[in-house]
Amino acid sequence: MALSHAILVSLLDRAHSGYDLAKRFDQTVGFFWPVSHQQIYQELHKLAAAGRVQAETVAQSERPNRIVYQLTDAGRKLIDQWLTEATEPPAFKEELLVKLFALDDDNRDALLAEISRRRQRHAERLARYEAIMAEHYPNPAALNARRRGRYLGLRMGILTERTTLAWCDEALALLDLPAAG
């Protein structure tokens, strides 16, 4: 997936300024496709130049003018085409797992501390995802198609965090045992 697809999908429901889009990105797509706000602005300019989005300047009296981006028919066609393309499971790069290959008695405490720190971060993320779920998706069967898609993405995030927490608990318990001769 390219950043352009993520931006176009974020513009499906309504037009957004670059600032609003970046904020929305942080609270939605950014959970699993993290990018900087600068990258979003750069991609918006490319999409506008390619005719995939239309930029409209909105004058504001007390602030600088605002540029609002809206999906064009060409942008919608690009999304429709992209949706038909097969996807592959993501490549999994995890530095912590590589560090575990170096585990020995001398660095055990450092790795225990790192796994504990990671566990805390995953617990916080899970709590955030569950709060979003409770607030926005209490009844998945009553959702329209787009909201069901968002629900399913969030549901995968919740299940991933739960699985990661279970792995952290298992790793901490195993690393806490005395090593065999």
Contents of the next structure:
There are 2 protein chains.
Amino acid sequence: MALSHAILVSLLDRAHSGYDLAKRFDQTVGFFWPVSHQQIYQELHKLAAAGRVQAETVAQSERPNRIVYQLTDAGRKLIDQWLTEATEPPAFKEELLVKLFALDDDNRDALLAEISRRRQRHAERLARYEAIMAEHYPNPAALNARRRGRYLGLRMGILTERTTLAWCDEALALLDLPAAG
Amino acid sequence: MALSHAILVSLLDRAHSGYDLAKRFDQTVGFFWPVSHQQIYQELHKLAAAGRVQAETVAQSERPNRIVYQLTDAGRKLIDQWLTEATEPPAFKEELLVKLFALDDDNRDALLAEISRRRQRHAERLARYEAIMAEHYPNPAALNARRRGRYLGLRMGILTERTTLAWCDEALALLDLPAAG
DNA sequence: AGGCTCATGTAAACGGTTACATGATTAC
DNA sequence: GTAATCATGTAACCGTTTACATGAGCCT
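Previous: the form predicted alone; requested now: the form predicted in complex with another copy of the chain:
In what comes next, the whole complex appears, and the chain from above leads the way.
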């Protein structure tokens, strides 16, 4: 449902090629909506067929041609309408918690190791996000509307990673205690 | 990948029918791994064909027969091996944050309304989880291993909802400020 | 010589959702 | 009479992932 919306939103600022979008997604929207380049190319074809975007081929010398897409009025209207609809909280598919349903005295060590690994992954992510925050968003109250939206995305990332880290620490401490019969 | 694992984990305690699993999932594992009854029935067929579970038909008078599945040794081994493998942090697909990438002065009110709605959903969830916690897990350090795993799942749910609520409050406050040009 | 970047795509497989189907019993 | 519960399933569709494909230029 929302892959097309994520692409349309990315085209708000200016026109992009599929290749541009794929790269841009890795750093921005794709953080909340991971997408592969195959999906982007296919979705762009559909959006063009539906008249939400318009394609224009840009010839390049000594490089493959680029196909640049820009929003149409219909595409813009679609976004505006979508913004008024309610979203569901995201499905929380956490494989690690499924594993913890199997926790017993025999597999405790394996799960401790797994949580430690994950703890480190989340610590790395948090450091990355905090660096971006310090560099690009030192004073959120002074941002214009568009940049406030992006700030809030990053902010959510930071809060989530901090929470997950805290949970990992709790989990490691709890599993280290001798278990009751 | 992990749907089959979620089912196998649910069969650890005792044998279940597809119908049982579907109901159980709604309250336990399905919280971290939402699954429909169709998926469960299909996956059980596959698991039975692969020898991970064994099916037994239980005749019932005046009710449809039940097909009860129990773990085989092969199924148990599969879980043990899976527990030692590393999991990735879950993909964080948050449609609301994609919407915030489109934030500008024209759609600010629509997004404020949307965040308020979401805030309420998360407050309701948090209340539900905290009630379960108070009733079933008053003293986590005294739990046996298996129940500790479940406790940690619920604990993660509570921390996540609290974080999301705090983020909603921040977002509402920030969007209420007059934006810079 | 080998691998990365630019730039676009097709095809097959897998996973998940939605709709449809049946049929008896129990509760309001 | 209407809806929910018990209990199992099929079929079509949609979204996503993985693998494969091409081909020039640039860097080490």
